[in-house]
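Listed next as C-alpha coordinates is one chain, alone, in the form predicted on its own.
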Amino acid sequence: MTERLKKLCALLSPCEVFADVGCDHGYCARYMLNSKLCKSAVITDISASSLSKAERLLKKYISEGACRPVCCDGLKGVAEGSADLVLIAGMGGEEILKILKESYIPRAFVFQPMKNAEQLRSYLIANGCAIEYDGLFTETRGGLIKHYFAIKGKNSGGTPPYSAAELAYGRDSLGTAELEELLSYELSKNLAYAEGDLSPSSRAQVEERIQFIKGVLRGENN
(Lines of atoms letter the chains of each structure in order from A and count residues from 1; the text may use other names and numbers.)
(Lines give C-alpha, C1' and ligand atoms only; values in the text may rest on other atoms or scores of the structure.)
Protein backbone atom coordinates (compact mmCIF):
# COMPACT_ATOMS: atom_id res chain seq x y z
CA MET A 1 0.00 0.00 0.00
CA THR A 2 1.33 3.42 -0.94
CA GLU A 3 2.02 6.19 1.56
CA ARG A 4 -0.95 8.10 0.10
CA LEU A 5 -3.34 5.23 0.74
CA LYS A 6 -2.01 4.66 4.26
CA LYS A 7 -2.68 8.29 5.17
CA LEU A 8 -6.07 8.11 3.52
CA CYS A 9 -6.99 4.96 5.42
CA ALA A 10 -6.16 6.73 8.68
CA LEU A 11 -9.15 9.00 8.00
CA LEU A 12 -11.61 6.11 7.68
CA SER A 13 -13.93 5.53 10.65
CA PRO A 14 -15.48 2.26 11.86
CA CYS A 15 -18.75 1.41 10.12
CA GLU A 16 -21.07 -1.46 9.31
CA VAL A 17 -20.79 -1.35 5.52
CA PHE A 18 -17.88 0.35 3.75
CA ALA A 19 -17.96 1.22 0.03
CA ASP A 20 -14.85 2.01 -2.00
CA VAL A 21 -15.91 3.66 -5.24
CA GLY A 22 -13.30 3.45 -7.99
CA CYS A 23 -11.46 0.96 -5.80
CA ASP A 24 -8.62 0.15 -8.23
CA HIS A 25 -6.57 -2.56 -6.46
CA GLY A 26 -8.87 -2.73 -3.42
CA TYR A 27 -6.26 -1.91 -0.77
CA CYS A 28 -8.52 0.39 1.26
CA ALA A 29 -11.29 -2.21 1.45
CA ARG A 30 -8.74 -4.80 2.53
CA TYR A 31 -7.51 -2.43 5.25
CA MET A 32 -11.04 -1.91 6.55
CA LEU A 33 -11.83 -5.63 6.54
CA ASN A 34 -8.46 -6.75 7.95
CA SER A 35 -8.69 -4.16 10.72
CA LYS A 36 -12.30 -5.17 11.47
CA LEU A 37 -13.34 -1.55 11.00
CA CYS A 38 -16.32 -2.73 8.94
CA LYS A 39 -18.45 -5.87 8.85
CA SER A 40 -18.67 -5.90 5.08
CA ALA A 41 -17.47 -3.94 2.07
CA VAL A 42 -18.60 -3.06 -1.42
CA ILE A 43 -15.94 -2.41 -4.06
CA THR A 44 -16.81 -0.74 -7.35
CA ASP A 45 -14.98 0.29 -10.47
CA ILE A 46 -16.14 1.34 -13.93
CA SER A 47 -13.35 -0.82 -15.40
CA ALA A 48 -13.88 -4.59 -15.24
CA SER A 49 -10.12 -5.17 -15.54
CA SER A 50 -9.38 -2.84 -12.64
CA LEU A 51 -12.13 -4.45 -10.57
CA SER A 52 -10.66 -7.89 -11.27
CA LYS A 53 -7.43 -6.81 -9.53
CA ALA A 54 -9.38 -5.96 -6.40
CA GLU A 55 -11.34 -9.18 -6.66
CA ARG A 56 -8.11 -11.17 -6.64
CA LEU A 57 -6.83 -9.24 -3.62
CA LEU A 58 -10.11 -9.69 -1.74
CA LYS A 59 -10.92 -13.22 -2.94
CA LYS A 60 -11.14 -14.61 0.62
CA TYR A 61 -13.61 -11.94 1.76
CA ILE A 62 -15.68 -12.25 -1.42
CA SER A 63 -15.97 -16.03 -1.01
CA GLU A 64 -17.05 -15.50 2.60
CA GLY A 65 -19.73 -13.01 1.54
CA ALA A 66 -18.06 -10.13 3.38
CA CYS A 67 -17.15 -8.22 0.21
CA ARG A 68 -19.31 -7.54 -2.85
CA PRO A 69 -17.68 -6.44 -6.13
CA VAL A 70 -19.77 -4.32 -8.52
CA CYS A 71 -18.69 -3.14 -11.96
CA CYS A 72 -20.51 0.17 -12.35
CA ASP A 73 -20.15 3.88 -12.98
CA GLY A 74 -19.66 5.70 -9.67
CA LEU A 75 -22.34 5.04 -7.07
CA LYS A 76 -24.87 3.61 -9.52
CA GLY A 77 -24.30 0.10 -8.18
CA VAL A 78 -24.50 1.14 -4.52
CA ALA A 79 -28.06 1.82 -3.38
CA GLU A 80 -28.50 4.98 -1.36
CA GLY A 81 -28.33 4.21 2.35
CA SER A 82 -26.81 0.75 1.83
CA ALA A 83 -23.31 1.87 2.86
CA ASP A 84 -22.48 3.73 6.08
CA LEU A 85 -19.20 5.15 4.76
CA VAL A 86 -18.16 5.80 1.17
CA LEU A 87 -14.63 6.48 -0.03
CA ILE A 88 -14.00 8.10 -3.41
CA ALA A 89 -10.30 8.74 -3.97
CA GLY A 90 -7.73 9.21 -6.68
CA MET A 91 -9.89 10.99 -9.25
CA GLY A 92 -10.49 14.63 -10.11
CA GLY A 93 -12.87 16.77 -8.12
CA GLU A 94 -15.00 17.27 -11.24
CA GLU A 95 -15.30 13.48 -11.62
CA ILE A 96 -16.37 13.10 -7.98
CA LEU A 97 -18.90 15.91 -8.51
CA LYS A 98 -20.30 14.10 -11.56
CA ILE A 99 -20.73 10.92 -9.51
CA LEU A 100 -22.55 12.78 -6.72
CA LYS A 101 -24.80 14.73 -9.07
CA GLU A 102 -25.78 11.58 -10.96
CA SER A 103 -26.59 9.66 -7.77
CA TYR A 104 -26.48 11.06 -4.22
CA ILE A 105 -24.22 12.38 -1.49
CA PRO A 106 -23.39 9.46 0.85
CA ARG A 107 -24.44 9.47 4.49
CA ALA A 108 -20.76 9.63 5.53
CA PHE A 109 -17.87 10.11 3.14
CA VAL A 110 -14.16 10.58 2.62
CA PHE A 111 -13.24 12.20 -0.70
CA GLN A 112 -9.70 12.64 -2.00
CA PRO A 113 -9.83 14.79 -5.14
CA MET A 114 -6.67 14.93 -7.22
CA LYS A 115 -7.60 18.40 -8.54
CA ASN A 116 -10.48 20.91 -8.48
CA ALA A 117 -11.04 20.37 -4.76
CA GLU A 118 -12.50 23.88 -4.45
CA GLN A 119 -15.44 22.96 -6.69
CA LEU A 120 -16.14 19.87 -4.61
CA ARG A 121 -16.01 21.81 -1.34
CA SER A 122 -18.42 24.41 -2.68
CA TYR A 123 -20.89 21.75 -3.77
CA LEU A 124 -20.81 19.90 -0.45
CA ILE A 125 -21.30 23.09 1.57
CA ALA A 126 -24.10 24.32 -0.71
CA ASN A 127 -25.89 21.01 -0.23
CA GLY A 128 -25.87 21.15 3.57
CA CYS A 129 -23.05 18.71 4.28
CA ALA A 130 -21.18 18.78 7.58
CA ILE A 131 -17.47 18.83 6.77
CA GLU A 132 -15.60 17.32 9.71
CA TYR A 133 -12.08 17.42 8.26
CA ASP A 134 -10.76 19.27 5.22
CA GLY A 135 -7.00 19.09 5.14
CA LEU A 136 -3.84 18.34 3.29
CA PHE A 137 -1.34 15.51 3.46
CA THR A 138 1.81 14.67 1.53
CA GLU A 139 3.47 11.66 -0.02
CA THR A 140 7.12 11.41 -1.04
CA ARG A 141 7.47 9.52 -4.29
CA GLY A 142 10.62 9.24 -6.36
CA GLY A 143 12.20 12.03 -4.35
CA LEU A 144 9.29 14.37 -5.08
CA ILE A 145 6.71 15.55 -2.55
CA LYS A 146 3.11 15.19 -3.70
CA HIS A 147 0.29 17.10 -2.01
CA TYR A 148 -3.23 15.71 -1.63
CA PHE A 149 -6.44 17.13 -0.22
CA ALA A 150 -8.85 14.98 1.78
CA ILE A 151 -12.42 15.90 2.73
CA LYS A 152 -14.30 13.95 5.38
CA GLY A 153 -17.88 14.57 6.43
CA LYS A 154 -21.59 13.69 6.44
CA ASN A 155 -24.43 14.59 4.13
CA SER A 156 -26.34 16.64 6.72
CA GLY A 157 -25.71 19.05 9.58
CA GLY A 158 -24.30 21.96 7.63
CA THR A 159 -20.90 23.66 7.69
CA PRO A 160 -20.09 27.22 8.82
CA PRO A 161 -19.29 29.47 5.82
CA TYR A 162 -15.84 29.07 4.32
CA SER A 163 -13.49 31.95 3.60
CA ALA A 164 -11.87 32.30 0.17
CA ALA A 165 -8.67 30.67 1.46
CA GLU A 166 -10.59 27.81 3.08
CA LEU A 167 -12.47 27.13 -0.14
CA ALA A 168 -9.23 27.11 -2.11
CA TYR A 169 -7.14 24.98 0.24
CA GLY A 170 -9.32 23.43 2.96
CA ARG A 171 -10.11 24.71 6.44
CA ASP A 172 -7.75 22.30 8.23
CA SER A 173 -4.88 23.01 5.84
CA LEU A 174 -4.47 26.65 6.78
CA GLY A 175 -1.39 27.42 8.85
CA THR A 176 0.22 24.02 8.27
CA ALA A 177 3.75 23.45 7.02
CA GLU A 178 2.33 21.28 4.22
CA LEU A 179 0.22 24.13 2.87
CA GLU A 180 3.06 26.64 3.16
CA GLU A 181 5.18 24.28 1.07
CA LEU A 182 2.42 23.91 -1.54
CA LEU A 183 1.78 27.66 -1.66
CA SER A 184 5.47 28.41 -2.09
CA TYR A 185 5.55 26.05 -5.07
CA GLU A 186 2.40 27.59 -6.58
CA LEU A 187 3.78 31.08 -6.06
CA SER A 188 7.06 30.33 -7.82
CA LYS A 189 5.17 28.69 -10.69
CA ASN A 190 2.88 31.70 -11.15
CA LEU A 191 5.77 34.15 -10.88
CA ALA A 192 7.46 32.24 -13.69
CA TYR A 193 4.26 32.44 -15.77
CA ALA A 194 4.17 36.20 -15.21
CA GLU A 195 7.58 36.49 -16.84
CA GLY A 196 6.23 34.98 -20.04
CA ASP A 197 4.56 36.54 -23.07
CA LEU A 198 0.95 36.74 -21.88
CA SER A 199 -2.14 38.48 -23.16
CA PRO A 200 -3.38 41.34 -20.97
CA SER A 201 -6.29 39.24 -19.66
CA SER A 202 -4.07 36.23 -18.91
CA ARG A 203 -1.52 38.46 -17.19
CA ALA A 204 -4.26 39.99 -15.03
CA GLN A 205 -5.42 36.51 -14.00
CA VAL A 206 -1.90 35.41 -13.11
CA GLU A 207 -1.24 38.60 -11.13
CA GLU A 208 -4.52 38.15 -9.26
CA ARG A 209 -3.52 34.57 -8.41
CA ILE A 210 -0.11 35.71 -7.19
CA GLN A 211 -1.67 38.28 -4.86
CA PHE A 212 -4.16 35.72 -3.55
CA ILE A 213 -1.41 33.19 -2.77
CA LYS A 214 0.68 35.86 -1.05
CA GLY A 215 -2.36 36.82 1.00
CA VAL A 216 -2.94 33.25 2.15
CA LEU A 217 0.74 32.96 3.09
CA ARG A 218 0.35 36.11 5.19
CA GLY A 219 -2.74 34.68 6.87
CA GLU A 220 -5.18 36.89 4.96
CA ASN A 221 -8.39 35.71 3.21
CA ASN A 222 -8.73 33.20 6.03
Ligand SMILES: C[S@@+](CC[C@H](N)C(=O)[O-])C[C@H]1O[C@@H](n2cnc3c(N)ncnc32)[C@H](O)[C@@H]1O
The other form holds:
Amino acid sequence: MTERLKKLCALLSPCEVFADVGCDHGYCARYMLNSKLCKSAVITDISASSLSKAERLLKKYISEGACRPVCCDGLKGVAEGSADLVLIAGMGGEEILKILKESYIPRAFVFQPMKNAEQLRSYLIANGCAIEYDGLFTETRGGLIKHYFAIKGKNSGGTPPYSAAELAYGRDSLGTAELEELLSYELSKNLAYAEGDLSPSSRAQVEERIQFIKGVLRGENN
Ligand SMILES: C[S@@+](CC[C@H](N)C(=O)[O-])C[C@H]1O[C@@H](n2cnc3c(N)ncnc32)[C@H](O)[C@@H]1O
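Form predicted in complex with this ligand, following the form predicted on its own:
The next block holds the full complex; its first chain is the one shown before.
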Protein backbone atom coordinates (compact mmCIF):
# COMPACT_ATOMS: atom_id res chain seq x y z
CA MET A 1 0.00 0.00 0.00
CA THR A 2 1.16 3.53 -0.63
CA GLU A 3 1.89 5.88 2.27
CA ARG A 4 -1.39 7.74 1.46
CA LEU A 5 -3.42 4.55 1.73
CA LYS A 6 -1.69 3.47 4.96
CA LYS A 7 -2.42 6.84 6.58
CA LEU A 8 -5.98 6.78 5.28
CA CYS A 9 -6.58 3.25 6.56
CA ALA A 10 -5.32 4.30 10.00
CA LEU A 11 -8.44 6.51 10.20
CA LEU A 12 -10.84 3.61 9.69
CA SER A 13 -12.60 2.39 12.83
CA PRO A 14 -13.80 -1.16 13.50
CA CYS A 15 -17.27 -1.84 12.13
CA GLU A 16 -19.56 -4.66 11.06
CA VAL A 17 -19.97 -3.82 7.38
CA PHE A 18 -17.41 -1.61 5.66
CA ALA A 19 -18.06 -0.04 2.25
CA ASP A 20 -15.39 1.39 -0.02
CA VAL A 21 -17.03 3.52 -2.70
CA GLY A 22 -14.75 4.03 -5.71
CA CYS A 23 -12.53 1.23 -4.43
CA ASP A 24 -10.40 0.84 -7.60
CA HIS A 25 -7.57 -1.48 -6.41
CA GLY A 26 -9.43 -2.68 -3.29
CA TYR A 27 -6.52 -2.25 -0.85
CA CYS A 28 -8.61 -0.49 1.81
CA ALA A 29 -11.19 -3.29 1.97
CA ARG A 30 -8.38 -5.84 2.09
CA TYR A 31 -6.83 -3.93 5.02
CA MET A 32 -10.17 -3.93 6.89
CA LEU A 33 -10.83 -7.63 6.24
CA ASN A 34 -7.25 -8.84 6.87
CA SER A 35 -7.08 -6.84 10.11
CA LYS A 36 -10.48 -8.18 11.16
CA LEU A 37 -11.68 -4.60 11.56
CA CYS A 38 -14.91 -5.50 9.76
CA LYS A 39 -16.95 -8.67 9.39
CA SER A 40 -17.74 -8.00 5.76
CA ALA A 41 -17.09 -5.43 3.07
CA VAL A 42 -18.88 -3.95 0.08
CA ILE A 43 -16.61 -2.70 -2.68
CA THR A 44 -18.05 -0.46 -5.37
CA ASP A 45 -16.76 1.31 -8.43
CA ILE A 46 -18.44 3.02 -11.36
CA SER A 47 -15.88 1.41 -13.66
CA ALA A 48 -16.16 -2.34 -14.25
CA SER A 49 -12.46 -2.56 -15.12
CA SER A 50 -11.46 -0.77 -11.89
CA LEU A 51 -13.75 -3.01 -9.88
CA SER A 52 -12.25 -6.11 -11.48
CA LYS A 53 -8.84 -5.17 -9.97
CA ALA A 54 -10.40 -5.23 -6.50
CA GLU A 55 -12.27 -8.44 -7.31
CA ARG A 56 -8.97 -10.13 -8.14
CA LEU A 57 -7.35 -8.83 -4.95
CA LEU A 58 -10.30 -9.88 -2.77
CA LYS A 59 -11.15 -13.14 -4.57
CA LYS A 60 -10.84 -15.24 -1.40
CA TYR A 61 -13.14 -12.98 0.62
CA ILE A 62 -15.65 -12.76 -2.25
CA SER A 63 -15.79 -16.56 -2.57
CA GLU A 64 -16.33 -16.85 1.20
CA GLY A 65 -19.21 -14.35 1.00
CA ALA A 66 -17.35 -11.77 3.15
CA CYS A 67 -16.96 -9.26 0.35
CA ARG A 68 -19.58 -8.08 -2.12
CA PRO A 69 -18.50 -6.26 -5.30
CA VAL A 70 -20.99 -3.84 -6.88
CA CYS A 71 -20.47 -1.93 -10.10
CA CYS A 72 -22.49 1.26 -9.54
CA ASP A 73 -22.45 5.03 -9.43
CA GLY A 74 -21.60 6.23 -5.92
CA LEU A 75 -23.81 4.87 -3.17
CA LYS A 76 -26.61 3.81 -5.51
CA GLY A 77 -25.75 0.13 -5.01
CA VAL A 78 -25.32 0.41 -1.22
CA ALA A 79 -28.69 0.61 0.51
CA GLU A 80 -28.84 3.24 3.25
CA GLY A 81 -27.99 1.67 6.61
CA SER A 82 -26.51 -1.48 5.06
CA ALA A 83 -22.91 -0.39 5.73
CA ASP A 84 -21.89 1.11 9.05
CA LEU A 85 -18.72 2.77 7.78
CA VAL A 86 -18.28 4.21 4.29
CA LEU A 87 -14.99 5.31 2.78
CA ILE A 88 -14.91 7.56 -0.28
CA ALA A 89 -11.34 8.47 -1.18
CA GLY A 90 -9.19 9.68 -4.01
CA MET A 91 -11.94 11.60 -5.85
CA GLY A 92 -12.61 15.32 -6.11
CA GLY A 93 -14.71 16.89 -3.37
CA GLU A 94 -17.33 17.82 -5.99
CA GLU A 95 -17.66 14.19 -7.05
CA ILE A 96 -18.01 13.09 -3.42
CA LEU A 97 -20.66 15.79 -2.91
CA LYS A 98 -22.56 14.61 -5.99
CA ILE A 99 -22.55 11.06 -4.63
CA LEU A 100 -23.91 12.22 -1.25
CA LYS A 101 -26.54 14.50 -2.76
CA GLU A 102 -27.80 11.76 -5.11
CA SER A 103 -28.04 9.19 -2.29
CA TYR A 104 -27.45 9.93 1.40
CA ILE A 105 -24.80 10.83 3.95
CA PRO A 106 -23.61 7.54 5.48
CA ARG A 107 -24.03 6.94 9.22
CA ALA A 108 -20.23 6.95 9.68
CA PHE A 109 -17.80 8.04 7.02
CA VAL A 110 -14.22 8.80 6.08
CA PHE A 111 -13.82 11.05 3.04
CA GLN A 112 -10.54 11.95 1.41
CA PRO A 113 -11.23 14.59 -1.24
CA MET A 114 -8.40 15.35 -3.67
CA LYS A 115 -9.67 18.93 -4.09
CA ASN A 116 -12.63 21.18 -3.18
CA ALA A 117 -12.59 19.90 0.41
CA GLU A 118 -14.12 23.20 1.57
CA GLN A 119 -17.37 22.56 -0.31
CA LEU A 120 -17.59 19.10 1.16
CA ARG A 121 -17.00 20.39 4.72
CA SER A 122 -19.70 23.06 4.31
CA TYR A 123 -22.21 20.48 3.10
CA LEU A 124 -21.49 18.03 5.92
CA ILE A 125 -21.75 20.73 8.58
CA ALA A 126 -24.91 22.25 7.05
CA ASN A 127 -26.46 18.79 7.10
CA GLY A 128 -25.90 18.21 10.82
CA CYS A 129 -22.89 15.89 10.67
CA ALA A 130 -20.60 15.45 13.65
CA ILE A 131 -17.06 15.95 12.36
CA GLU A 132 -14.70 13.91 14.51
CA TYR A 133 -11.49 14.52 12.62
CA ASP A 134 -10.80 17.03 9.86
CA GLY A 135 -7.10 17.12 9.19
CA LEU A 136 -4.25 16.86 6.80
CA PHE A 137 -1.66 14.19 6.15
CA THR A 138 1.27 13.97 3.79
CA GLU A 139 2.83 11.44 1.49
CA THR A 140 6.38 11.70 0.19
CA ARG A 141 6.75 10.21 -3.26
CA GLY A 142 9.67 10.65 -5.63
CA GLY A 143 11.08 13.39 -3.40
CA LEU A 144 7.79 15.35 -3.58
CA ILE A 145 5.54 15.96 -0.58
CA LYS A 146 1.83 15.66 -1.31
CA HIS A 147 -0.86 16.92 1.07
CA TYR A 148 -4.21 15.21 1.54
CA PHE A 149 -7.25 16.24 3.53
CA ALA A 150 -9.24 13.60 5.39
CA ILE A 151 -12.63 14.09 7.03
CA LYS A 152 -14.03 11.54 9.44
CA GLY A 153 -17.44 11.79 11.08
CA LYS A 154 -21.02 10.70 11.59
CA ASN A 155 -24.21 11.86 9.90
CA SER A 156 -25.77 13.22 13.11
CA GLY A 157 -24.79 15.07 16.27
CA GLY A 158 -23.77 18.36 14.67
CA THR A 159 -20.53 20.32 14.70
CA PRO A 160 -19.91 23.75 16.25
CA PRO A 161 -19.62 26.44 13.54
CA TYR A 162 -16.33 26.50 11.65
CA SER A 163 -14.20 29.61 11.15
CA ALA A 164 -13.19 30.61 7.60
CA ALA A 165 -9.77 28.98 8.08
CA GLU A 166 -11.29 25.78 9.46
CA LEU A 167 -13.63 25.60 6.47
CA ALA A 168 -10.77 26.12 4.05
CA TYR A 169 -8.24 23.75 5.58
CA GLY A 170 -9.95 21.56 8.18
CA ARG A 171 -10.24 22.15 11.92
CA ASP A 172 -7.50 19.71 12.89
CA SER A 173 -5.04 21.01 10.29
CA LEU A 174 -4.73 24.46 11.84
CA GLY A 175 -1.42 25.09 13.56
CA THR A 176 0.22 21.94 12.18
CA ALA A 177 3.59 21.86 10.42
CA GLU A 178 1.90 20.07 7.48
CA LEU A 179 -0.54 22.96 6.97
CA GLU A 180 2.22 25.55 7.29
CA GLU A 181 4.10 23.73 4.54
CA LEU A 182 1.01 23.59 2.32
CA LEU A 183 0.20 27.27 2.93
CA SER A 184 3.77 28.32 2.13
CA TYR A 185 3.51 26.44 -1.15
CA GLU A 186 0.08 27.97 -1.95
CA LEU A 187 1.35 31.41 -1.05
CA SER A 188 4.37 31.19 -3.37
CA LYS A 189 2.12 29.88 -6.18
CA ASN A 190 -0.31 32.78 -5.75
CA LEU A 191 2.49 35.34 -5.47
CA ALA A 192 3.81 34.02 -8.79
CA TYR A 193 0.31 34.35 -10.37
CA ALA A 194 0.13 37.91 -9.09
CA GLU A 195 3.31 38.71 -11.04
CA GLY A 196 1.56 37.66 -14.28
CA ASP A 197 -0.74 39.44 -16.66
CA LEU A 198 -4.17 39.10 -15.04
CA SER A 199 -7.60 40.56 -15.66
CA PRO A 200 -8.72 42.95 -12.88
CA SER A 201 -11.16 40.39 -11.48
CA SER A 202 -8.59 37.56 -11.49
CA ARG A 203 -6.07 39.89 -9.85
CA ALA A 204 -8.57 40.78 -7.13
CA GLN A 205 -9.20 37.06 -6.50
CA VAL A 206 -5.49 36.24 -6.32
CA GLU A 207 -4.83 39.20 -3.99
CA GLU A 208 -7.71 38.13 -1.77
CA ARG A 209 -6.33 34.57 -1.65
CA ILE A 210 -2.86 35.86 -0.75
CA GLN A 211 -4.26 37.93 2.12
CA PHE A 212 -6.32 34.98 3.33
CA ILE A 213 -3.34 32.59 3.30
CA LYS A 214 -1.16 35.15 5.08
CA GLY A 215 -3.89 35.57 7.69
CA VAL A 216 -4.13 31.81 8.31
CA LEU A 217 -0.34 31.64 8.60
CA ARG A 218 -0.50 34.39 11.22
CA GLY A 219 -3.22 32.49 13.07
CA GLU A 220 -6.01 34.87 12.02
CA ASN A 221 -9.41 33.70 10.65
CA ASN A 222 -8.84 30.61 12.76
C1 LIG B 1 -8.33 7.72 -8.15
S2 LIG B 1 -9.28 6.31 -7.82
C3 LIG B 1 -9.19 6.22 -6.06
C4 LIG B 1 -9.22 4.80 -5.60
C5 LIG B 1 -9.20 4.61 -4.10
N6 LIG B 1 -10.46 5.01 -3.51
C7 LIG B 1 -8.06 5.36 -3.49
O8 LIG B 1 -8.30 6.29 -2.71
O9 LIG B 1 -6.91 5.04 -3.79
C10 LIG B 1 -10.93 6.86 -8.07
C11 LIG B 1 -11.87 5.67 -8.31
O12 LIG B 1 -13.19 6.13 -8.11
C13 LIG B 1 -14.00 5.61 -9.14
N14 LIG B 1 -15.15 6.51 -9.26
C15 LIG B 1 -15.18 7.77 -9.76
N16 LIG B 1 -16.41 8.29 -9.68
C17 LIG B 1 -17.19 7.33 -9.10
C18 LIG B 1 -18.56 7.25 -8.75
N19 LIG B 1 -19.40 8.26 -8.98
N20 LIG B 1 -19.00 6.12 -8.17
C21 LIG B 1 -18.19 5.08 -7.95
N22 LIG B 1 -16.88 5.08 -8.27
C23 LIG B 1 -16.39 6.20 -8.85
C24 LIG B 1 -13.09 5.55 -10.34
O25 LIG B 1 -13.55 4.64 -11.31
C26 LIG B 1 -11.78 5.11 -9.70
O27 LIG B 1 -11.63 3.73 -9.68
